[in-house]
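First comes one chain, alone, set out as structure tokens in the form predicted alone.
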Amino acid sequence: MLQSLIIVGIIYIAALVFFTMSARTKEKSSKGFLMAGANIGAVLGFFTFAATLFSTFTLQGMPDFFRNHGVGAWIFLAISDAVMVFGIISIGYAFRKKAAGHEYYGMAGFMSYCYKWRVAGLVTFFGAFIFLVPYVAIQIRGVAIFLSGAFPDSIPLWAGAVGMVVVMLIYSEIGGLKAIIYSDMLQGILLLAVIWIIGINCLNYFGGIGPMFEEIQQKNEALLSVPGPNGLLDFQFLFGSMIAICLLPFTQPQVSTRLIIMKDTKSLYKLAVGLGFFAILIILPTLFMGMYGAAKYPDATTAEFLNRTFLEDQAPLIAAFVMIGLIAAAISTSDSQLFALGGEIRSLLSGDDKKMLGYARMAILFFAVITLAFALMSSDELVLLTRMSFAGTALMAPMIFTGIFYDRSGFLKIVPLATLIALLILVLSLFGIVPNTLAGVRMDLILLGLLALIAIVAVGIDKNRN
């Protein structure tokens, strides 16, 4: 496999130079480095979108969560990621007719503009930091685990979180946001293309569909029903993520980007189509991994059942192609995000543009340094630590969208404020020191339920008030 991982190695380093330099330009400015242009076409636009969305987080992720919770994880993900298209459609053209009217960075600079408050902008970039750090980790903590048991006695932990990290510095600085989207483009295809070999891989274990769910009945029967052998996806568990995964179009910095600097509506519009397919096609595949997985390693760690179903179990040349597509996948979401935590320090700053944006390129290789010593330090519960990152950021749902929809300030002031608490007692409640539920309602949930309250109340007393 050694030799296969040279060859195709070296294929994906070659392109991902060539995309590299063609998005170079001699053009240093902020809308040319960290929005691309605000120009990118429909295609363009899917595969950078899928690529941000879909990544270590699914390949690796995904198969394990349906390994040990069941069938039930279709709901969680495939469900609420088609939820979250109609999200898109809806929301998506009035969130870009208000930022229009605005030299739009980042969500947090945005939020100052519509609350004309800068408060509001620091409360937006506190919740995308505080929970945008942890997912990105687990990217880079994820394929760190598996080049380590492909290769344990070459390459550490440390070592594979810390190749991944300069690698995708290297290119972003290089080449911006243009050169990020190329190489969400490679990812794609290569993802898809990886995904589907092992899952059918996978399906032909048991001889089809059919004869796959037979077995999993006879081994484990809970893993065919919610809330699964372990009870996790009962009804708050998957309503919650379903609330939280449709956000994340409006309250992750990363994917929001997107959004705006599609180069008309009708792009977007066809860009959410498309995700809505390009969402089916590659959660499926997992399925079919985490049944195989339930079926043959059903006591394995997460580690040794991924190494075994993506290495031991494929042919070499395949194995490779998975080993590449996964460090792919991974340098892919990771440098989207850290590269939307930058646009958002320079969305909230103001003066000379070169010398801004000098500022929000040293702020993306301080949050890389924060990133890699979380990654080296965090669990190996990649979804669940991604559903902590989404519920997190869902709480910021209230502000935005009576940011996007609301013109008038006013009173509002207490709706960013209210999310500061409520993002507070969130983190609170992670770490232990508040109760994780109230009543048996989760407290994320209730969280979002009172500050969407606040936001109604908000609005109706600042319209009576003017």
Contents of the next structure:
Amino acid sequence: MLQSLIIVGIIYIAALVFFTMSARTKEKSSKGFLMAGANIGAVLGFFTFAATLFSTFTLQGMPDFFRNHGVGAWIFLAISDAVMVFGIISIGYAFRKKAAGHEYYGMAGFMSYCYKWRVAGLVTFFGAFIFLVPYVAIQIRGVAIFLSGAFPDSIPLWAGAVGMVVVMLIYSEIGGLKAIIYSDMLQGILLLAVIWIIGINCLNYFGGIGPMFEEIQQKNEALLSVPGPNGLLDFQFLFGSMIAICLLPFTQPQVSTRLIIMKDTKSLYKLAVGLGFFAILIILPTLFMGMYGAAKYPDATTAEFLNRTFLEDQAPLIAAFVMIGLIAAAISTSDSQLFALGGEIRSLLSGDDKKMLGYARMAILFFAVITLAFALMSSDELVLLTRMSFAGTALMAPMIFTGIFYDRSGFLKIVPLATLIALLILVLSLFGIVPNTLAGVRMDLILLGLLALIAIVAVGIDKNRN
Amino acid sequence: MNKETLWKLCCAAVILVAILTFTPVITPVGRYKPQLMGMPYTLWMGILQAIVLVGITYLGTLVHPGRKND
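What I would like now is the form predicted in complex with its partner chain, since the data block earlier showed the form predicted alone; can you produce it?
What follows is the entire complex, opening with the chain shown before.
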């Protein structure tokens, strides 16, 4: 299989080089480099949004999530995504409209602009940094573990992680966001192809959807309904996940950037509808993989299950494509996230554009090193860590929405301050210093509810005052 | 019916369908029947729900107030 992997890998690298060189322009302004000229059409926009959103979390995490928690995983992701796409057209439009009056490079700078207060931008950057770095790291780690598991004598974990970070740094530093967008198109198609090939193979193992669920019914009936065998997919988990995922386009900077760079509102509409269908298309085959794992490898560890399902049970050429697909999935999301963090830094800086862009590029390098270190140390709970990232950044939503929808947000300093406190409390709860739940309710939900309440009350008081 | 009203109807429909997710209509606890083509209840209802939501999103793009203001 190593031979197949090398051949497919060379083709993939060559395609990346081609896209990077195509995207390379002499224009080195922040708008050109960080925002790809902010003139992206529906097709490119759709692919870059999809590739950024559906990451290793989908390809590796979701099959395992279906295997362990059953069909309720569909509600967890597919329904949340379907609600999210409606949010893109409704809130996305208002977001673009407000951002049109501002030179947008990142949400942090945008919040400074909305609240007319630098602290609001710093809080946004803090939230993005704290909760994005673990998300990027676990994706890199997930694929590095997979590679080292497949080739224990050739690719150690650290080498896989370093290799991926170096590849994404090279093409994003040379070609900027445009190179990332072009490569996202390649990676999105690759991800969809790979996920369906394995999904169909898994379905064929049972001989169809009916026989698949008949076998699951005999093996573990609890997988066929919520809350699943471990009781995880209860109301609070599903509700909290839906809220966090629906807020993603506005709370995770790599996604927000993709709303802003769209050419016009009609392209945004097409992106939203396309993304909804893409979500259904890409999550469905992960269900087949999960059920395959539940039937064939119910007691295997995550790494064993993925290794057997993706590699050992596939033809060598397919397995090689899977590997490259996994790498592509990890890279397409991670590069966008690191790049977005650089954009956040740029958005907080003012002064000579060339110099500020230089700082932003150095920041991307710095974030890559931190992420790499984190990737070598973090846990392997892909889906749960990703959800933590979603929930963490979701806490910024009340502040961001107040900034977008309320013109006098500059008078509401309490909102960014409360957001900062909530972010700190959530971090402390993740370390076990503060309880994870209060009266049986998850801390992330309580904090989000409180922040929403504070924002509503603050707007109400300010309206009355005027 | 004007586009503004239709847009509000789309918003209401999405909220309603999203709320249904957390009721026994979509996620009855511990129940997987009636099945459709062998699929457990929550799954086939969930797939149908996702298609409906994307359909409403498409309709929403046709009547969204931003369409005329772009």
